[in-house]
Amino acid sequence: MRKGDRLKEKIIKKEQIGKWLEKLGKDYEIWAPVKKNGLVSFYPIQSAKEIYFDFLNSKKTPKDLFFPQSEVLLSFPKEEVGKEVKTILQKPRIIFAIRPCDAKSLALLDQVFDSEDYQDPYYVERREGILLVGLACTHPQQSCFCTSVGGGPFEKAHLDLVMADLGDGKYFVEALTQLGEGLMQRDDSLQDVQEKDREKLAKTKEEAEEKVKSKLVTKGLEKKLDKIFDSPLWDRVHQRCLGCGICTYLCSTCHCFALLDEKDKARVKRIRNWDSCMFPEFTVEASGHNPRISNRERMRQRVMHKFNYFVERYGETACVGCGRCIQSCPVNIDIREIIEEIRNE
């Protein structure tokens, strides 16, 4: 397809999405936001009727489709040498209606689990062949601050195809990769884009960006953190923390894990579970010594990892501004306030 070809942009009506996904479902396993028990998370769907479009963001990040909260790495009879458990996907997957911030978080996890230095075979196997169909964020929440960490409610990076709700039963669809173009071409009922549609898209994008009220300065934050490692600031910011770990479990970029071995009468399993740097046992050494003995050290580690260590290693902040940690903290700790305190220290 030639650069600039308008076939990359189409309009689809909401009632047509079901037929489009039905065609895609013949070759792809489709995961989309579904509302269950009052919470929105990503599940495999059989029909577009299952999709919950009116969500602000999913409660849980889609990262556990690639890096599960718990997974068996090895399983074998006790008398045999272990073999890796393979996770063979029956069909390639489409993650449908993923928010731009979550798409960016997967790109950050790629640097950890699929780099030149290290490839995690379990993550890589799930990640390969995945197509990301984004849904632009027309109603950012009060806790969102994606524009402060290099993102935006209509950000297109890391997506194969992006959709935007124009508010009148129509979605503006734009293919961003050749694979995205292939998905678009599966349905010949998509309509041509009119100039009024582009005008509506531009206005909707502008309004969405204006709704992101939090404006933080994160550039150069890693250098400031180098200077305040032993600052009394950490005595203040950790005081309310309960160490529950919800901020890390709902974070779309946190990737700490622990390995456990379990056995019964017949088999041995090696299991990988999510872990959290906010848990007291996370850094307990074999000797019993714990270098992060209090919430002070653990809170500092969480902030340093996201805004200093990750930046130094990968050149990007390990935070996408989704606001999940702000929304769900039981004692109302706000990472935005901590960032402001660091800048003013």
The other form holds:
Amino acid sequence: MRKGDRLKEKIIKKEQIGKWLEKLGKDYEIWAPVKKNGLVSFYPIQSAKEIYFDFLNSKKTPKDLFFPQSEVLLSFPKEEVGKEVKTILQKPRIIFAIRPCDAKSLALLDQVFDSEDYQDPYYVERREGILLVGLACTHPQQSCFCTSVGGGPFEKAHLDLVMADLGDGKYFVEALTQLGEGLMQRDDSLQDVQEKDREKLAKTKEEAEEKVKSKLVTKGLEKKLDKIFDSPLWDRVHQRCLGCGICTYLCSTCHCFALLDEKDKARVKRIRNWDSCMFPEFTVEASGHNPRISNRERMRQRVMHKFNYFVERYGETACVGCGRCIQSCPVNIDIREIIEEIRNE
Amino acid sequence: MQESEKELREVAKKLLLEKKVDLIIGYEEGTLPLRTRPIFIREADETKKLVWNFRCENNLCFYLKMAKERVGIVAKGCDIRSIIGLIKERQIKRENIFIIGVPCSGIIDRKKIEDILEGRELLEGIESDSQIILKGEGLEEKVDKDKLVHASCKSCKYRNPVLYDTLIGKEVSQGEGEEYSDVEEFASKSDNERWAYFNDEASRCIRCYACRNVCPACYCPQCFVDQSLPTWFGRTLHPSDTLIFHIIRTLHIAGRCVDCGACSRVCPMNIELRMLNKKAEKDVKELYHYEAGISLEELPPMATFKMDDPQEFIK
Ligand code: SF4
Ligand code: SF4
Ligand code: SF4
Ligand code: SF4
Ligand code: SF4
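Show the same protein again, this time as the form predicted in complex with its partner chain rather than the form predicted alone.
Below: every chain and molecule of the assembly, starting with the one above.
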């Protein structure tokens, strides 16, 4: 280990986190997992006391902080139709305790909304002002399969800073970018890392990785999918599906939207709302024709987009294995089973 | 294995072998602890996958709306009331449906389990006659089923099927308790409190429409929320949009909702949809002396007019 690396690693005691966040709160709006109505989601917090540290993962992903479910893109008085209006006003934000899978999903969304060919100004502006402070997963769930899609419970990629609960009241903190380092330096009461902390970290990491029991072979899946577009498999896997928006709206990586213009007495608005390929209206054409006529075609689209089209276009699977779709599907449609079936087809 | 489960498999097998139906819709075990899920069986051999237990939480009538063949369906008391509604409203034909009625003492509300788990992960759930055993890391807890029963089932007066072609198992005792105590208690609150409550519930809605899709009374080929020419109302997450969706849906299902609870159970955001539905149900009962899904003959109040219908609300 080089000397510089050590400086980027610190130990913080759980009871110190409040103070640290208080300091960061002066310049940043901090979003962290909070439990409300029995559900954990990311909310802006005033104090570390509100944070629910022991969450498995949040119900909703933090993606709506970058790509809100509903966003006014333009708004203007009726008389001034045609004039563009700038919109976003945002204090720099920290997403605190984001899980590694959700951090990865942001990197995937970046490819869509912030690529060489296309930059979505709304997304880009938000993204620039947001720092990601990760919290490694010490309790991966049964439905997690991040390690099968290029991630892991202690994965550090795409984060500015990562924390890991060592289980003894201490958190291991590692800065991964300059900005992350800046966050760490804001509090000089953070302690130096001891050798036994490092050992503890290695052990915790190993234990966590062992807990990810769902193992899927996703290699070569896109090639297989190329060949089975018309397979009877699709008649089977969609049967139970209700055609709702749960699996796509709660998904870390889904990013479809529809534009809608609204006007009231005084103003005209152009609004962008999330949309889902599982909805029948998703592909209805102006003529009334719908090329994806039933749940069969829609389920196929969802799977194809994640494991074929996206791979073809960006070289990665548009699924980070967070398991949210598995947990929340009201009829227990399990993407792991679908992948298995495809492999066996 | 429960006796009734065995009987169910035999009945289903026979129906398929004798070609009385082309398809059986029932429940099988799922991939997560304590989960069952819908299954579609066309081969007699497959009927061994069928299960019937406290965890059969889905209302399977959703699939009848789409079935084009003769279907045998495993149905609880409330599901059968949904079927009656669908027949009455000419969405399905009685002769195409073979109702395998199962008396039901109430089914699980998994949200109650979430409350017990308090964020811990459930790794295994074991069901016995009267209890559910929850297992996880450093967790082993026995919970009486009584404590986990869904609110709709608690007071259900139709636990024994009101219409069926064959009945599985023995009749059970009806639910107890005053049905509308929650609604009445809520109605006694101030306007502001009630408004705050509904706003708070609606603020969590992600507009996934699972509640609507699963509802046996919601079968319109195109729902008002999906129309875009013209757009009837906004698609945003503003409470004025989400609340309107829920309020209009409640009005559309007034006198048709059978309190199966399916909408509340599928909601990923724990939104308590039952309060609105129960209020509508109560009003219909008081104004028109009508209960949905009890008889095939009685005309639905919203589709008929009687000279003595109450109409104080027309001012
Ligand atoms: S959540 Fe389940 S039922 Fe809903 S669209 Fe997805 S797969 Fe279908
Ligand atoms: S498809 Fe399912 S497991 Fe994959 S990222 Fe989306 S919600 Fe998570
Ligand atoms: S899976 Fe469907 S909703 Fe998700 S990004 Fe792809 S097309 Fe859009
Ligand atoms: S509104 Fe809810 S409780 Fe009523 S019939 Fe529909 S799904 Fe069942
Ligand atoms: S299921 Fe829940 S979140 Fe989804 S639309 Fe209905 S109330 Fe909203």
